[in-house]
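The data below hold one chain only, encoded as structure tokens and taken in the form predicted alone.
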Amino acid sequence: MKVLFCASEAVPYAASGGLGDVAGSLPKALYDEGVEVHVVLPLYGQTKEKYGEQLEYLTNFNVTLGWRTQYCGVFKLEKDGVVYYFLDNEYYFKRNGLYGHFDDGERFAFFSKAILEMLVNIDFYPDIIHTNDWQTALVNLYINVYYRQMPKFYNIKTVFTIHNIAYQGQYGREINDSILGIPGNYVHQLEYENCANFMKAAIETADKVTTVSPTYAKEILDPWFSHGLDPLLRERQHKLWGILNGIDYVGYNPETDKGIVANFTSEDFAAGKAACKAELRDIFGLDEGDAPIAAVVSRLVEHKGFDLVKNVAEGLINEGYQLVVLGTGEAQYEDFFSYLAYKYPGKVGVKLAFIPALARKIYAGSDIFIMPSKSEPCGLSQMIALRYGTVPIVRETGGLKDSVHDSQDGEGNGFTFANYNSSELYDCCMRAYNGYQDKEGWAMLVKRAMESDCSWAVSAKEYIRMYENTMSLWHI
């Protein structure tokens, strides 16, 4: 099986969030399961600056986009068995930052069409083209409009993954005439609610549509979660799959992690966790003692549930919790946590920054990880916490529900609550606090958390099953 994985970012070449983590890890996991995987990315200026000497030039061609004809160069490198292609156009991609430019619609329409032109010009014949989020969504439409009649493309199947339905690539309808060039008999597949909607086009035209967790696949059929796409998704529900993301079990491994003060395993974690906790207290200036440390590593924004955290934080501190917070975001939350650190010295430590090296120390040294998101398509933080034996408290939404299961029955790996309200979060935190007092029971819970399998190996097998199902489909 041959797969072309299309993404606007991938670790380590360029990344801004969860998509970059997925695109950097899933292809390698698929390769380990016997799939031939090629990945295609934009050649951003920062990528060329750092990896330029490793790149091999393959070819170049022109891409027609509306009335424009634009150059595109193709470069290649191989890493861990995966072939990476980088598409070069300095006008579109030699900029500061990956996204947020006035012409992002044009930039990623170019990228989407250039991916298919690349396949015309190189010797690679994928069985599956797997696109991700709105930035590569138009590949699914362009292949049907302009390329399906070519023998090389006739049998290629397409898969589109929604990583976050909130970001759909919505533009005025005039973008089609000036840039996209979708002919009139296909334009209905692009337009939605009087806009050009890139994600809508992919949902309409891809052979399969996946999301990053089974629960999120169900949630986006509901208007509360769908950002307006639920009617379309219910019509296309037959092609919808939910596959839970994983994390890199080599990169996140408490047994070998050189970024933490002491290593540990699920069979022998007491001394290592204690040393990591002591270092964490020292870093954040927390009081000595046996109080449980609850951690937050996140963007400090509303949909991550921080209005709930604001309502319960002082109560938890007064009950005996210590709290560490790492992240940046909305001023109201930054100000609140700064106030807590000022009011409760020795009990609250806050760093308003994103420092990956410190995040690892927090995952390893904390006892409890709080993640009460309003919505969470998958979430990776709770999986990293599990890997390092830090027990998650999560709301039952998206990938949080699929990866963390309540320990009330003695079988789970964390603590969960269902409804989005402060009292349920508080009660859940107090159940965790009381569980922490039972040292023997808590040790069993930490062991179960660490032995939870959130690896990409599990996800890769499910993706392969989905690919095989997709390849059995016929194009009409």
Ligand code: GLC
The other form holds:
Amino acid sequence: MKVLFCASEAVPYAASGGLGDVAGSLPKALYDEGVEVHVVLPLYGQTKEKYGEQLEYLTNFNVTLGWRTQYCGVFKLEKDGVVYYFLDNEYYFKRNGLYGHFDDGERFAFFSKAILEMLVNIDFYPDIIHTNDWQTALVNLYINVYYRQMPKFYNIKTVFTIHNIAYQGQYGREINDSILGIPGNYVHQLEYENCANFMKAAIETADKVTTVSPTYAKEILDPWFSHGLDPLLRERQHKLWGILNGIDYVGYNPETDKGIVANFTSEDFAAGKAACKAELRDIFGLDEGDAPIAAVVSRLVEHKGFDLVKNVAEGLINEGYQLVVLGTGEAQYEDFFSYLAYKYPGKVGVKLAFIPALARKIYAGSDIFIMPSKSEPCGLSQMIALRYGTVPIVRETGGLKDSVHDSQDGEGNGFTFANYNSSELYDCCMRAYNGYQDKEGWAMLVKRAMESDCSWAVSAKEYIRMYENTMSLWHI
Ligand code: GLC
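Output the structure of the form predicted in complex with the named molecule; the preceding block shows the form predicted alone.
Whole complex next, starting from this chain.
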């Protein structure tokens, strides 16, 4: 089976969030299961700077986009059995950051069209093109409009994965006339609620639509979660799958991680975690003693549940918790956490930044990880916390619900609450606090957390099952 995996970011070449982690680890996991995976990414300025020397030039061609004709170069690199293609156009991709430019719609429409044009020009014959999020969503429509009639494309099947339905790639309809160039008889597949909507185009035209946890696949059929797309998704429900993400078990391994002060395993973690906790206290100037450290590593934005955290934080500190926060985001939350650190020195440590190396130390040195998201397609942080023996407290939504199970019954790996409500979060945190006082019971819980399987092993097989199912479909 051959798969072309299309993404706007992938670790380590360019990453800004969860999509980058998945695109950086799933292809390798598929390769380990025998799939031939080629990944295609934009050649961002920052990628070229860091990896330019390792890239091999393959070819170049022109891409037409509406009335424009744009250059596209293709570079290649092979790593751990996976082939990576990088599409080069400095006008679109040699910029600061990955997204947030006024012409993002045009940039990723170009990327999507260029992916198909690349296939015309190189010697790779995929069975499946797997696209991810709005940035590569238009591949699913362009293939039908402009490429199906070429023999190479007759039998290619397409899969589209939604990593977060909140970001759909919505633009004024005029973007089609001036840039996208979708002809009139296909426009209904692009437009939704009087806008051009890239994600809609993919939901309409891909052979399969997947999302990153089974629970989120159900949730997005409901208007509370769907950001307006639920009527369409309910219509297309027959092609919707939910497959839980995994994390990179080699990159995130407390037994071998060189970024933490002491290594540990699920069989022997007491001394190692204690050393990591001591270092964390040092870094954040927290008091010595037996207080549990609860951690937050996150973008500080509303849908991550920070309204709830705001309501309960002082209560928890007064009960005896210490709190460590790492992240950047909305001013209201940044201000709140700065104020908390100022008011409770020795009890609260805050760093308003995105520092992956420090995040590792927090995952390893904390006792409890708080993630009360309003919605969470999958979430990777709770999985990393589990792997490092830091017990998660989560709201039962999306992938949080599928990866963390309440330990009340003596079997789960964390603490969960159902409703988006501060007192439920508070009760949950206090259950964890009381659990922490029972040292023997807590050690068993940490061990269960560390032994939860968040690797790609199971999910990669599920992707293959989904690909096989997709390949057996007929196009009419
Ligand atoms: C997005 C989602 C997150 C998910 C990630 C990878 O960032 O918000 O929940 O884990 O994509 O699929």
